[in-house]
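Shown here is one chain on its own, the form predicted on its own, set out as structure tokens.
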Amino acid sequence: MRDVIVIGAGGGGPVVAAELAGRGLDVLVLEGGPRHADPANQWSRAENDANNPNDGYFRFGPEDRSKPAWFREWTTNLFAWQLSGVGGTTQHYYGNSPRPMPGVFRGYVGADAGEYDTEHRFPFSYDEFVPYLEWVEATLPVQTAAMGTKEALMFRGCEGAGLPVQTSRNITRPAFRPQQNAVLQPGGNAGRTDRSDLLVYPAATGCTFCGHCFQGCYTPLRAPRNLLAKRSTDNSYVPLGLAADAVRPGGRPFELLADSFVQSIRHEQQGPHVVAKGVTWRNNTTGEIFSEDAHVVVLAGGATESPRLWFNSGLPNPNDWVGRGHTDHFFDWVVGSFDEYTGNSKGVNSAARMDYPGRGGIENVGLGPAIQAFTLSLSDSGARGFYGNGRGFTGSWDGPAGRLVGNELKDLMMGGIDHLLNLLVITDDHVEPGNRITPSLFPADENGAPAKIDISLRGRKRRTLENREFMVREAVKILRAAGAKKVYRLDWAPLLLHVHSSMRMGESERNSVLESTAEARWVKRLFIADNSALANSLGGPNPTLTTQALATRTAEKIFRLYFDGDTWVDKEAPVESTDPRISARM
């Protein structure tokens, strides 16, 4: 009998596991995908080798890349960019760690309070949540991003558009700022040379500006795993949990089993309550089936897999909200072409942002050639000017929305990739019950019924659509003020990357799955600690920091409710995941 079993080692699961292991609990972490223990020798810089959804090392599938990826059913023209493996989708995120907007929490009374999704707020206040944000910011650590030419260009555009600069981590007004990133600042030779022989730890520390954040991070070469620049959970919370006994009195390292896919959450009826008892999982390599009991089970499979496992386990769903309320920041993509050098492909991939409370945010994104080509071809308007599908909008950008083709595309790319500046529009999309995850009717795989992802592009709420159009206009304004000679809008088809809220906590039992403690309303001793637990789309900011702060809060709730423990965020100091005691274990 374990104290706690955590299902999933992505963005949230390792946080709960490391915090509870630090309190001396016996914690088992099960991850369906692989653990890349030696990324310098397992990963390449080739974008297709990394991101091919069928056999890339960053895919949703088992460790053996000769085996097929796991199947999901998509009901519309969309792409779900989620990864399996230790680190989960934090392996290819950019480390962007902005705080959520205060207006999405209970009790907010600012002048813009009515601009948010007031029907689906967090069931506690922003002031209560800030200490957990600060705890995670210190643990990772989160720092002001190292910046370059593309960030200077975006700031020039923001200033030219008459926008103010933000000086606080709390988002209180429309303003621009450097990203708060979970990427270590460059030190030593890093940032001073591109000679690989000089970018080796300890002569180089932190970010080496290699520009490959989407391919995982294994620089500086030869650095201990917990000192790799990007603070994905495989570089931060996983090392912290594996060294729990070295950094906390009474701490106990958690056990991590990768390539082990959980097939069901076992449970039983106890009086009026359904109670979680343990899990059953399958070793992907051998096919062996294992079961183990635990006092508490933490589900952290992600916004798609958590509802899938809930359904496949036969757990109750009395209000029909399991899998509902899926939000995804309804992205759009706006590109400016410049006569001058932009540094698009160089350095930290995203280090500048602009926030609009009640609307969403805009961030710059630098890219390598293959992912740049992908972003320029993902459009719900088709080839601009050639299709009559009811879209191809016109506005303050140049020509109709849509992907460029022919001579127009040739002219754009003749300037080279480093004469482009990309702005990602991150919409504050309101919770939509019709956007949901359900079990597919396609034949089950070895782990049960696959997930069916049913996200409507055009059926969004009126406010969501208005927010997206507002943000696009602002992005165009910034690019023109920065000096773009032409601005293009792609009108992206759904790209499910920032996925939230499919097992949401909420103020009302009518439209939520979790209590304010993150415990399931209808299954005792079962908690959820991934993006699916988020109450809403946060007002637009990237979700990882909020998920990890919420997971820290959830760990405290578990410790108090079921292990007679006490809180620690209000009494202790966090251990930074770069701690030399952890490095000594790596």
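Owing to the predicted nature of the structure, the values given are computational and were not obtained by experimental measurement. For the two forms, the rigid core is made up of the largest set of C-alpha atoms that agree within 1.5 Å on superposition. Residue numbers count along the first chain shown, from 1. Compared with the form predicted in complex with its partner chain:
- In this overlay on the rigid core, G415 has a C-alpha that sits 2 Å or more away from its partner position between the two forms.
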Second form
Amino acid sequence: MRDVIVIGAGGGGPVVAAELAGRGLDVLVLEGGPRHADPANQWSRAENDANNPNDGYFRFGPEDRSKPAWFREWTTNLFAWQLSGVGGTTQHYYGNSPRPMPGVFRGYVGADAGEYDTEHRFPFSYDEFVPYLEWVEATLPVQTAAMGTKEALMFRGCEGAGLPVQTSRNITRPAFRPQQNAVLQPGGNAGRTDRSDLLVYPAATGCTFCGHCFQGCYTPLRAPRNLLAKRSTDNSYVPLGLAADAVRPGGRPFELLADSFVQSIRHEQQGPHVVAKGVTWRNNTTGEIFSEDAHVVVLAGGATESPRLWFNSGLPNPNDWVGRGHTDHFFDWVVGSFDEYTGNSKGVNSAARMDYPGRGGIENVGLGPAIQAFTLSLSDSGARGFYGNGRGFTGSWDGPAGRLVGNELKDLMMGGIDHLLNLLVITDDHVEPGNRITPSLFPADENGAPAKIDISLRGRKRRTLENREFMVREAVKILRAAGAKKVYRLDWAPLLLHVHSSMRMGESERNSVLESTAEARWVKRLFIADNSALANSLGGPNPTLTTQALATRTAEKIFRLYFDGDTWVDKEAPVESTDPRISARM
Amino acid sequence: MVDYAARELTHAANQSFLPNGATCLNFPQSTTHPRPDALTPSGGLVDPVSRRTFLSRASMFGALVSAGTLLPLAPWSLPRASAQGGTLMDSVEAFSLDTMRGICVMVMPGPDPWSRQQGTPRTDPGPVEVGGGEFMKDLFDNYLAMGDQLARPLALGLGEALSDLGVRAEPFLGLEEEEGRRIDEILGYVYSDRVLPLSLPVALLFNFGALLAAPTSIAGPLGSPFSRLSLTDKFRVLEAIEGPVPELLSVIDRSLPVPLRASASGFLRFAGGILLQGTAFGVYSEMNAYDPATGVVEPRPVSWDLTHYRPDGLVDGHDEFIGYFQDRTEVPADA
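Same protein, different form: I have the form predicted on its own, so give me the form predicted in complex with its partner chain.
So here's everything in the complex, that chain up top.
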């Protein structure tokens, strides 16, 4: 019998686990994918080696790369780019850690209050949430991004387009700024050389500007794991939790089992309540099945897998909102080609952003050639020059929207990867009940029915569509002001990177799964702590920071409700995950 | 056994391959004969067609269209030996590979015959010479564990769709048990029971679309109808797969048992989309040049030269740090 079992070691699970381990609870963390304990020797900087969805080291699959990836059904031209493994999708994220828009929380009274998804707000106030944001910002830590060439170009474009600079962590007005990133700032030789012999810790600390965030971060070379530049949870909260006894009085390290896929959440009826009792999991390598009981179960499998596990466990779903309301920021992609050097493939992959309260955000994204070509080939508007799927819009960009193909794609790529500049449009997309995760009718795998991802290509709310078009126009304006000689609009088909709110908490029991404590409305002792718990799409900002702040709050709720403990965020100081006491354990 | 297949192929050819005049993708006749009910021909919700049968049909279809290459004047005269054992398997593999090469050059044209055939010849390096087709075939053969439950509706859908269009599908439906068993043994040896090689149904789908877009592509150079198309016609096939009203998939979809209708067609729409994106990712990556044992990329990938990426190879950092915007290195928590 454990105190707490956490399902999933992605962006949210290790936060709950590390916080509760710091309070002395007996915590088991189960992760379905691999644990890359020695990334310098297990990873590379090669794009296909990392991100081939079949056998890349970043994929949704078991530890053994010779085995097939796990199947998920998707109903249309979309691509869900999620990862299994310790660190989950934070292994390849860019560390972007903006705060959510205040307007998506209960009680917001700003002049723009009506511009958000007011039907699906967080069931507590932004003011209540800020201390948790600050706690996570200090723990990771989150820092102001350093600047490379592509950021300097972006800032030039923003100034040219007339945007002011934002100097607050809170988003208050349309403005641009360096990203607040979970990336350690460059120190020593970092960012000042490409010589590997000089980029060894401690002669180099923090970000070396290698440009390979999407392939995972293992620089500076030979740094302790908790001092690697990018603060994915395998570099931050996992080391913090494994060293819980070293940094907190009475702390107790959590136990971490990777390659262990949870098949069901066991539960029983107790009087009027269904109560979670424990979990059953399968070791992917040996096929052995294990079960263990726990006082509390925390589900953090991700916005796709958490509803899947709920369904496969036979848990109740009385209002039919399990799996519904999936939001994905309805991304779009705008690319500028330049005569000058842009530094596209170098440096932190995203270090400049623009926020538009009530609309969404835009950020720059640097890429290598494979992902660059992928992004230029993804569209719901067919192929430029050939067909438009009933779309192929024209606008302030050059030519019709649509994927680049044939000679046009090759010629653009041959213009040089470092003569491109990419802008990701991140829409404030409003919650849609029809965008959802359900059990697939395709054959079950070893872990039960796979998930079916049913996301509409086009059927979004009017406001969502307006927000996306507004942001595209802004992106084009910024690129032109930065000096782009030609601007392309892709009109992306859904690329599911920011996925959230499929098991949403909410103000109303009619359209939410979780109480404001993040406990399931219909299953006691079961909490959810991944992106699926988010109430909405945050107004546009990248979700990881918010998920981790919410997970911190959820850890406190668990501790108070079921372990007779007290809160700590309001009383104590956070432990930075770069703490030397943690380094000594790595 | 084989005589039966050859006879039917001859019969189909003599009737003209698309007797209803289905010369373009907007083939109204294909939508004027909807099936009268939602059930399969056997009357059940799940048709008994097995994975073995599907693969058998698919193999024959692949052999048929690749025979157009081998014997362009007589596509119906399928050699007897080609329906047996390894020869047929080789033919199917070659058919899939040829189709994948035809797809690769849609996103990276080069100096190869597939690029010339689609009308975009170039002198700079392309993906075919460095194994792009093989890479993509491998990706789709191993990417998704597609089991029997999808194989059955795909088999039904493709067969019924061909019939509706006047293409004699019997050769694909009519393999006898012993023949099918022999083919299945070969396939079962190559692939696990749980995984259907996706490159084959994807190739079938694209070539089915090619025959509708340009019926004359049944014969000609290269090894598959899809590869024989112009770039414009290739995109007509893609348009039919992913368009707002996916004509090609609706033809296949309406033959399916009700519970799987949206699932099978949805899967094919996904396949149609990911094929170009996945191909672009593959051919512009280091693909086969990476040695996982040493972590070395050698030789230097074509795409890296084309895009001027990392002239000195992969390094651990760059001299790219130029400071902080307005010299601000932090934002106070309460600001």
